[in-house]
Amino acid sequence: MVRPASRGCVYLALLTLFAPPASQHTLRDAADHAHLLFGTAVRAQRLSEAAYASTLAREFNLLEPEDAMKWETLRPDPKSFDFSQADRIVDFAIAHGMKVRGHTLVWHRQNPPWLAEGHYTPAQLAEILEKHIKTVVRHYRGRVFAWDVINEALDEPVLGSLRSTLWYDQPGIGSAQKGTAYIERCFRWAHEADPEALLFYNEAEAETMNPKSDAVYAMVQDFRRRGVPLDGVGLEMHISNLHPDMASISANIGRFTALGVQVHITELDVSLAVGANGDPTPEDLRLQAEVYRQIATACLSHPGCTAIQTWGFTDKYSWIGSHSRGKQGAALPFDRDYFPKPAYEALRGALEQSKGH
């Protein structure tokens, strides 16, 4: 494969700033050295693409489905489950010695029309949700080591408040206006289905010390005190600021791990402004690499931070371009042609320099 000339010179110049001397190690090698899980979100339909599959197997020791375990994919109708896409990802991971995170059992988005428009009563919804959680978790018992049980249950307009959703209060599962009671029920159902799986609460815009992460912290503290089976917190970290508050991010990771739970960085990407050709500036690539390095270093500085995942790994399939209508992109460690970017070398360097968890 020939590297595109328009990006080749830029990458070659920048790679020398971040590559460890004479290193031939992959990112996966470096993660194993650091005793850290380093993974990425995966699309089942891309596994038939040779470059996609070979890069995954070579560079990562952890996989998570992007959409294959969400309701709209798993539940084509009220009476059946379709595990085909998710099974393909799990089978790929097992064949290549990788661990699997399950994502996600409960979310307010990407639900099938039969569910979202079904006008169920709270009792009916509770029955549907309990059956869904237990069926999915039991199907992957012993193969999925950790689950995002609840995804993004807190709101953005009023940071720290519970989001009004089908599961909480529209009409909810019978725990409306009872705070985090519906979340607790979901964790208990998942634990009943697989007592060995690690159970995570996953949240966006909670990577720094802020009202949303304060609310997550209060919930985790309460759950831990009362014996609710919550094992970890997922911090998504979709970053668009090339100068994030790293002191706040590290302190936030530290306060969660001090509660005795694990932290996983679950959906990391660092988006850049791009031109009409989809390429960023050399300076932004340098800054992006530094952000990736700092995030990895922050995680490695806390023994309870045990996994880092990027949301996809190649710019070829990143969600950032469509989400920003082409204004941003180039958010991931590999470019559109699967060549490692400075961000890749920065991550690998940070992991190789770690003394291990």
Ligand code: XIL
The other form holds:
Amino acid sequence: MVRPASRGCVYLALLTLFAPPASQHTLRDAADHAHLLFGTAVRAQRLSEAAYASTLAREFNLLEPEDAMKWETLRPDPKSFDFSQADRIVDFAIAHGMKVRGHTLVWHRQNPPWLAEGHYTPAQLAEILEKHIKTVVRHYRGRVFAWDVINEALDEPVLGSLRSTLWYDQPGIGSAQKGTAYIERCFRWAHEADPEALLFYNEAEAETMNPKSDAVYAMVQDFRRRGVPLDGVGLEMHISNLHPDMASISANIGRFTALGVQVHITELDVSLAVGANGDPTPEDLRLQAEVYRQIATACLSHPGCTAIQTWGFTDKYSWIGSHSRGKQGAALPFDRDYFPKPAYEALRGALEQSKGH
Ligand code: XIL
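Having seen the form predicted alone, please provide the structure of the form predicted together with this ligand.
Let's see the whole complex now, leading with the same chain.
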């Protein structure tokens, strides 16, 4: 699709704003053809913007709330649950025939002050967490098909060791210093609440073969052997290196799927250096497209890699800007005006070339 030369060209813009891109097939068509779930992270407050909602429904068959299912949104106080934003997103998905991934039941970030600074005992925290997991998973039973049960539990000081958090050992839920035992308890609670839901462990910087992905691998292997209800691994895939080690990424996806679990690429974005006007160079846009294409191809080459999600879809709304203090941006397949970028064409091309998944 050719972007109109002038932003002032109102007539052309109006004509193209709500229409599919020039090629007859959308990304969603290509994903359906490839038998792949292709989704994106969604912000409830943007659904009332026509271009946002129409692009989302047209291009994706899967979505995930970007922040609306995190504790700080769901849990305004210790006694209540506020599902309003998350429900809006889930209702949108159902109305448009899309599947929903839930994100995330347990994380060390975006927790409300009453929880993070509540000075609860391990026994109290265990009760609070079990109730949270079961209430949220039951609320969405039959509507959320897969959950990120635990997010980013591994980190330094030794890369790949368990991160010291409220849930693990600060003070934890009663399984401090017992390795992955606290994670296991969370998976069991989620499974009790919805035995049909697929349960994922989601992690950052574990996309290549490295000490962190080794630690995830050891945990998944152990859980599978002992029958802990874990169905998949989420690899976030926030990329800023325009020449990622694709052989290592592909081998890593392969070793997880060989354990019999699914892999979802959960938070794909490819951030670029941007100038003061927020624009990247044309060469970087080309390299970015190539990275998107390679990631999609790597997933499609493993039958157990069953979903890809981008972390947002338009450069108008992306966490990268604030995360990088404005130095990086332009990370997503659609530009700020919802026009498809080279990355979009690359993704769709990779999916269209797939022999079926
Ligand atoms: C980010 C959201 O995109 C932002 O809106 C929010 O302010 C901070 O969190 N890893 C994750 C996501 O698992 O939940 C994070 O999302 C990005 C990093």
